[in-house]
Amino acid sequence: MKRVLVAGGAGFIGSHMCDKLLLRKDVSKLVVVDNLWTGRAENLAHIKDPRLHFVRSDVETLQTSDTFDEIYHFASPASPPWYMKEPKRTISANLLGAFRLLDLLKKGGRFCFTSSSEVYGDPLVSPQPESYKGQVDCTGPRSSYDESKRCTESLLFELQRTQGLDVRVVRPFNCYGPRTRPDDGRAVSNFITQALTGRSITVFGDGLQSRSWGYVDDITEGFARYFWMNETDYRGPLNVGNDREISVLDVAKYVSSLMGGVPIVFKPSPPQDPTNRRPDLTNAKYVMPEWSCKVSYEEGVAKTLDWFRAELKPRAPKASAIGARSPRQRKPMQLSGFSSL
């Protein structure tokens, strides 16, 4: 039986990844520590599970003397407003979260880190394969997220490589869908909230910028086949997402198309914004012959706004059942088998 830690799992991909691990038989213990920063406390809330256990804490700063067979390293913002405002916590978040998260792995253990397409910055090669070195300006105002990926990356080959460490490092291509932040700040989530609180949608630049986007499901589903599923002599790092490429003016007249035809605003590109984005899956194929991304944007935009149209609508408010805190504590939570926490 093993033990588990899930870091960022009360964050968006690692609540649904907390999900998929709840169904395996072979864990006898998920714990989830999230310092509540970009993460919600409503997206574990429907766990019931004994076997979750949740620390409200930093990663680069968790106390404990346990130890873990498999660690799943999600701890991080990926939504540009969020990172371009705190750099210095998004690269310690990555980086020395790390560090301190390896020092909890038991040997022979599992290391999974979740990186970013955004490694390859503005790609002049599309579509990006995994060997693509990227074009990504090291003192630009993306760079604490791009950066602090690309050199978590670095620090897990060469443990790889030097040490034999176990690991798994996927890049996913713009995931989107249920519980998303309201104010997370990227495109589908952004149109979705606009048009559902009465404001017209914005579109930043000409709208042409192209990404490849993959619903939850899927980019957890595929997550889950790589991170322990499968087995595989790939060494990684993997693609992971949906390579059918779509503007963003083209999601963003489809979310008005389904909220009755919302308006659409232009505004100013943000600084250094990606051209396009699309995924070379050889690998993907590869490694999970069996995967693909099933759900079409249109229906997993469809869904993704009956989601937001539940959340967004007022209620009653209630405890967390995880504990009735504000997101503005910072203290952690104390639970069994944890020291100084």
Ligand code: UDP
Given for the second form:
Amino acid sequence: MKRVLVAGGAGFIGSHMCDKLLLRKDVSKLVVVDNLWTGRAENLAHIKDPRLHFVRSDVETLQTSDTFDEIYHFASPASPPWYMKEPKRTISANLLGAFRLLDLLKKGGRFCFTSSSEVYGDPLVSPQPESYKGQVDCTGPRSSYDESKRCTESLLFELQRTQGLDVRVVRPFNCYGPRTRPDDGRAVSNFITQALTGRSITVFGDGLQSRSWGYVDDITEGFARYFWMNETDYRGPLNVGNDREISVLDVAKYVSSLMGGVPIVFKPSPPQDPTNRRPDLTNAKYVMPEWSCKVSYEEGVAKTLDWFRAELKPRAPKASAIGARSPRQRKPMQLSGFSSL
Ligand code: UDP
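Okay, that is the form predicted on its own; can I get the form predicted in complex with the ligand now?
Following is the full complex, with the preceding chain placed first.
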């Protein structure tokens, strides 16, 4: 039986991964560590499984004497406005978070890290294979995120090389879908929340910059397959994304059309906004040939819109997420307390 720790488990991607981990019968305990900076307690509120334990803490200062068979490091903001606002905290969560989590890994345990396609910066080759070194400005406004992902990769791959650490690193490409914060600020969720709240859709720059938008179910399915695979000779970072590249303006127009023609307005580009981004999936196809993105961008954006429509609907006040004792809840989640670990 495995004891598992998920740092950032109340976040967008982390909470979807918790759902998947709890489907595994060999997981005896799942400890989520999250400071609820960009994560939300609501993202875990549907889970009634007594194996889940929630600890509210910064990952880098987590206090526990427990150790774990598998550790997942998802603790980082991923949206440019959020990480640009708090660069020191972003670097700390990624890099110092990894240092702290490494202390908690059992000997022979596996360390899984969500890096980012941002390690490629503003790429000069397309699509980007994992071997592409990227074009990143280490003094630029995106550097707290880009470089802390790169440095954490460096830490992990060097421990793999020098100590044989069992490391799995994924590089997701523009993941979107249900459980994105309404105030997240990234393109798909911004366009949808703007359209649903009667505002114009804001396209930055001319909108001709492109991304490869990956629906969260497809992305986390790819993560789970790679993270949990025992028989593989692949040791490097793995691109996980949808390789259909679509311009930002096309996404804006599509959201607008779904909402009956919401106006689109153009605003200045954020600094050093990458012009393009598309994964080379050769390695992903080699490592997990049975995996591919199944949800088209049209379907994924429509599903995300439905989720936000329900999310933004005014509701009667309800007992808050974590720690709330609903009558159907067999056992309340343990809230804090490293005594519970
Ligand atoms: N973007 C936009 N309007 C918004 C939010 C984002 O035009 O309200 C653009 C942004 O400038 C970028 C693209 O959408 O070119 C993707 O931005 P996002 O923040 O989603 O992800 P990232 O820049 O990290 O790829």
